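Listed next as structure tokens is one chain, alone, in the form predicted alone.
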Amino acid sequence: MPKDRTHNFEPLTPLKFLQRSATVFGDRVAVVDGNRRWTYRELLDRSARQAGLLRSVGVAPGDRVAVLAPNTHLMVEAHFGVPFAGAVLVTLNTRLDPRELARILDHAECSVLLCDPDFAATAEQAFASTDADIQLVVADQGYEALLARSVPWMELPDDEDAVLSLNYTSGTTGAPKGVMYQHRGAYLQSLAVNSHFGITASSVYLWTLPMFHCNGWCLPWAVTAAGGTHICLPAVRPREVWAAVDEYRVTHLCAAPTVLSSLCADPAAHTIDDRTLSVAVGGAPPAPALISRATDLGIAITHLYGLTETYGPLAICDWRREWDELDRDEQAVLRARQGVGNVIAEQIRVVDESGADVPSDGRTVGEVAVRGNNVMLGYYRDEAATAEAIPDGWFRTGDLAVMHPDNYLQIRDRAKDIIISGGENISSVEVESALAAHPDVLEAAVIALPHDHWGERPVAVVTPVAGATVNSDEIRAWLRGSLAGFKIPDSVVAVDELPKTASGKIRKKELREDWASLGAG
């Protein structure tokens, strides 16, 4: 039911950033994709006449409606122009095959897809796999013309709570679960970003980070609040975007490590010295050695932390002022801790098994639970996976940490990757951290294996830098000056490419699964 309104209090709902940025910066550039310039004031019209046009194909209050895009302006308008209608937005993940996608759709019961033409044949295949009736909309020259006929429609929610978007998680631990965010979520969630990230209307913000992915951590709908500029990049390459910073004078980007890693790495990375280049890191814990090797750039790392259920970024690294005084080494230390939480999340704790904090140390490892107003409103069509994530109000994140003295939150694993040795617990994340400071590993990845004796032993897979070689033995001897012996993996095997997820994450599953396949035995 709608909230009482007796003193005039409007709905919260990110939809109303465009109308307010459209106003106040109407003729200031809102997107750039390729060749091709909107202003806000533009923004909006294609985003209501996007509505208008789901509405005249038949789209109802609270009907689904799925968008199939990589990082161009169609992704941008439909965070706007969906909701606008009154429908649910869905963004799929481009990576996923036709079967993948046909099981999202059926599940989200989507009445309508819009895609982008270089995806129109993968659409067709998971219709294919679907008897589900839905529409499909192709974002081509036909489109275009249909936009320019629509009559404009923008309906803004008379509940801030309703569903605004349901966002599938990756899968990687079984089925995809859609997670429900509300209008009054995305729209704090926003406003919360911009404040811990620093955008303002003089951003210029590059697209690498999936707008299909959380909803871009809801930057969509935070850039257009601020009125800066989102630059659309449809494909993450280090060249490109090295280029695209260099054209564009970006100020801001995300990154998952493995993607930071990359450019780093790149040839064509280079010092950024007559402006601030801020980079939001999240997905996994980053390496200390990987935060040093960006700081040498120019780049400004702001580490956060979050899931598909809190809206993206839950916690961020916050940095205090009396830590510049430290060196380098210790900073990145600091910088690689998780943080606390942000201005809307109401709080985060470290839990036992039990339910209760465990003390604030730095070393007692519990789960992390947390609630707030960016934690998702369930799982759609799921009660029972909804009930057993929030058991008593508090969400748990299926993430073991510490909580340290100074309340500062600090990942030590996935509670299924957490690898038990002899009765030992070891932190794959700890292991990973040691690897990547190896000058001659780009990235790596610590899996657990089966072993008769211990249990279970670690094991890694790693990526090497260009030119550079790996030797197993080479590198467990020089691990030993920074980890315990039970930690070091029994064996260490380079790969061209580790398998990952849209959003960067490493598939740790995939790599147990094909363990075999890569000689190790």
Second form
Number of protein chains: 2
Amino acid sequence: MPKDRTHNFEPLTPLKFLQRSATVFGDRVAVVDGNRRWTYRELLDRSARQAGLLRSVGVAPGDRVAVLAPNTHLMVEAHFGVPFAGAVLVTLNTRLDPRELARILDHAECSVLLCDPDFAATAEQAFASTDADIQLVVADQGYEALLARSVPWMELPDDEDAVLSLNYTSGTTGAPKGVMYQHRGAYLQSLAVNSHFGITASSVYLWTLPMFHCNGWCLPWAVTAAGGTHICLPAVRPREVWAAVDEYRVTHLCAAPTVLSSLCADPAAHTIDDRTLSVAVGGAPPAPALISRATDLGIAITHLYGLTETYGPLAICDWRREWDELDRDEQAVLRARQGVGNVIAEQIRVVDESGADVPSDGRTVGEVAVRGNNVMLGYYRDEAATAEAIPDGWFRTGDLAVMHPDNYLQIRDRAKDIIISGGENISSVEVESALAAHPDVLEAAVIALPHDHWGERPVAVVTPVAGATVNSDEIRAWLRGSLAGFKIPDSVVAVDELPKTASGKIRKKELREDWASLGAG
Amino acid sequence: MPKDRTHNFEPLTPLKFLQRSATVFGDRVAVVDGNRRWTYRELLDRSARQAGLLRSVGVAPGDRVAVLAPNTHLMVEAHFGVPFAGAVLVTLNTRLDPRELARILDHAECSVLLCDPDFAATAEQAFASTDADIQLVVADQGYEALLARSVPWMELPDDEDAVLSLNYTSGTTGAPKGVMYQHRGAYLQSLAVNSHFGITASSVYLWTLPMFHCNGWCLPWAVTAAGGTHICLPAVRPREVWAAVDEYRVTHLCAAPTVLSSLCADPAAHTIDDRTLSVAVGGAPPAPALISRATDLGIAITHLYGLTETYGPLAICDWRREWDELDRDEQAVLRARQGVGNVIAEQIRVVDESGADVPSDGRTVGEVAVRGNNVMLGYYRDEAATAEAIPDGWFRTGDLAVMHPDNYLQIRDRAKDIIISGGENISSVEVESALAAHPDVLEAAVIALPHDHWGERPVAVVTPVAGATVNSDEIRAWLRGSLAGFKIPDSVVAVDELPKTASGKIRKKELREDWASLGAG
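Having gone through the form predicted alone, I am curious about the other one (the form predicted together with another copy of the chain); can you provide its structure?
Whole complex next, starting from this chain.
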């Protein structure tokens, strides 16, 4: 890149978004966290001081700095402050136990751990499991005093391909891997996310999606780019979400279907009629019934699909005006598809084991393969895993899908979630969608249990809607209206709560272990 | 750039937008032109065949290919077809005379001129003024036959910094200069434009802004990126604009204030109440009175400011929710400002002659200086002009502005439009805004005429609203309510029409020549 083109070449970095917003929206509220609020000018100042503080304790360019915090102002600030220090941001899943945290701190060779006061004890326990020399910085009153004395530091990358952050995958299977994001990819993905979600200077974004998950789908940078307002919410409880939605006149939030389902079912749920509440739904396909329920409340759903390895949202199912004329059931079916590559992500394929495209017939299942500026650089310090995931220049997502004739992607399952019964493939997603349409069912997970005759058989674990009772036989009979006989679960078991990952994905491995005894044959 | 990063590095080019939309929105209507319409799949096919045709007549990578056409489907196709051939797109202003066109064809050393049948005679006349060997390709029935037989060709740039197009400045002063756009800049600007204008897959964009002007502010690429629909309109007449707005349920269009003013004043004007019609207004500051009139019709105005050298829109005055509570006059004043750098354009300054920032006090006038990915590479084959325009790594726009304390930019005038009367600076924009608020005035241009005593004095040339009569003395008396005495024009002259450039800017130079005899003293 010719370096003399200073007038028209600038490295793409999301750090520029904060600098711009602090200049042009200096007095706007950037972050609300409980009773505290900071303007964009203050957010820039605090982030730059955080960077200065990190430098003063010895952080050098390229160092990894970990952050352990729920969705508080500290997390928003760290998305700018850590890279302003020239360091690589490593956000930690707050639901991991100290031993798991220690493994990540060791693997990433972090020099500093910045943590929320509520997690200081957890951090100390994690340190007990590692021999590494890691400095702990607790964001308490003492931190505030240090920040006030700190000299602001703002280092921008010379190279837009420099590593910006590591995102350790939430790991429903296997060992955690550190996904490397780059400044260029995060910049472009932020613009794409804003464009598809419709986030503007007038938007109020509620933080329900954990920022430690895929850097919150790049939204710490994207909302800042637009000059919208971040509303922090440390814990996601439906009543508090609704209270925040009303108090701050929230316009946007993200939710896994399980989160959206709880929101819609909560007694505090009510119709939003003075604005549009846009909810980006990802992590798993929302059942058509859930889409209908949300629509009744005046919630506009954008369904999307993505992975940690693709900076979050990869494919988006934007509303299309051709669908206006369809009836609601047809609309729900179309909207439940994962959609099409977002505006910067045009290279999405569904491939067979040889890496060739499967027919775009809506039936032939293959693996989703992608490449482009929105694909991770690779797994940090794991060349073998990187080479395995990217065997031929195309990243394999591990997700099984069909490509429809209109080139819309529809995920069938994670490879491990396909149930093979008597040689027939059963999509657990399809069965879950059918179950979610039942009036008594709030959430459903369908798992494969071993079966002597059929090899595997589906079993459903569901949570009932408030006040309802789940009757296995009644539901199984009801399912015959929408599913082939071999797809109907052998039993439908009700539980109070489904085990979930931080990003709201149901932990099916755990369910399979818990319910193995149900296997009949 | 490491070339082995094929999985996650792709050159940024707006050509990718069409490839994506043809894949994911293949059967959507991409272009409507009169009774004809083409889907995105067809637009890609026609563009690729245009590229194949150009290659077959000898166009080589890096060649310049000129296009002379109004806002027809040919222009949309050429924005993809010419670069697909590996060539550089040179769009020609259809209002230039043959001699001016020949100068540009010569300067750009074009090898082919692709032209609309209606301009074939003009093209032949232009060829008569040049010795260059340029092939003429007329887009008539014969062209359609050639296209049908052509082999599709899609060449994507290896280097995102490659030159994509040349835009010869409309030249209200001086010699035309060929502004070089690059693939990277056009890609980023397209994303920014969509984000600020709110263009999505559901948008219907009406082509009133000429595509030959700054590549239509990058909208041929941006609307295509979103998967919206292009509605071509070869000539901009208010009644036909309104007819198209209704027939196609247009959601977006761009307009110079003069165009918007004609639209609002036309008998066909009516309130849009079943959707939002968003109008991006640039080229000159819209008067607060015009903003009010448009708002009454249900039109949402986004005011912006840009230049050919900045890929069109550089600063945007997005609506801010803090302004909701203000009264309409206050809102109009805030909205009439040029705003803040768009999301990819954060480096905008107002500088004095030494290149230092003027105070951000809303009063001190300086020159707008910018740099960033949205600034041209330079002027084609004109190193002297490039060096003069970019003396120190910052491009000087030639526009005089103040920076407000909130870092909003407000243009005062082109340097040459400041009127210096008795040592006092008079902003012609300010006087024009005051005039536009008068109920009898449709459009106003204020020019400086020589004056023996004062040096210069302002004179106003206005067009009356339909049915009204302009009385110079009455208007001058009325202006005393809003302007200092020395700013009130010595006379107010009514004309049927103001002379304008292709982009809707009033040709003040021409007015000054026409009205020089009014100068008194």
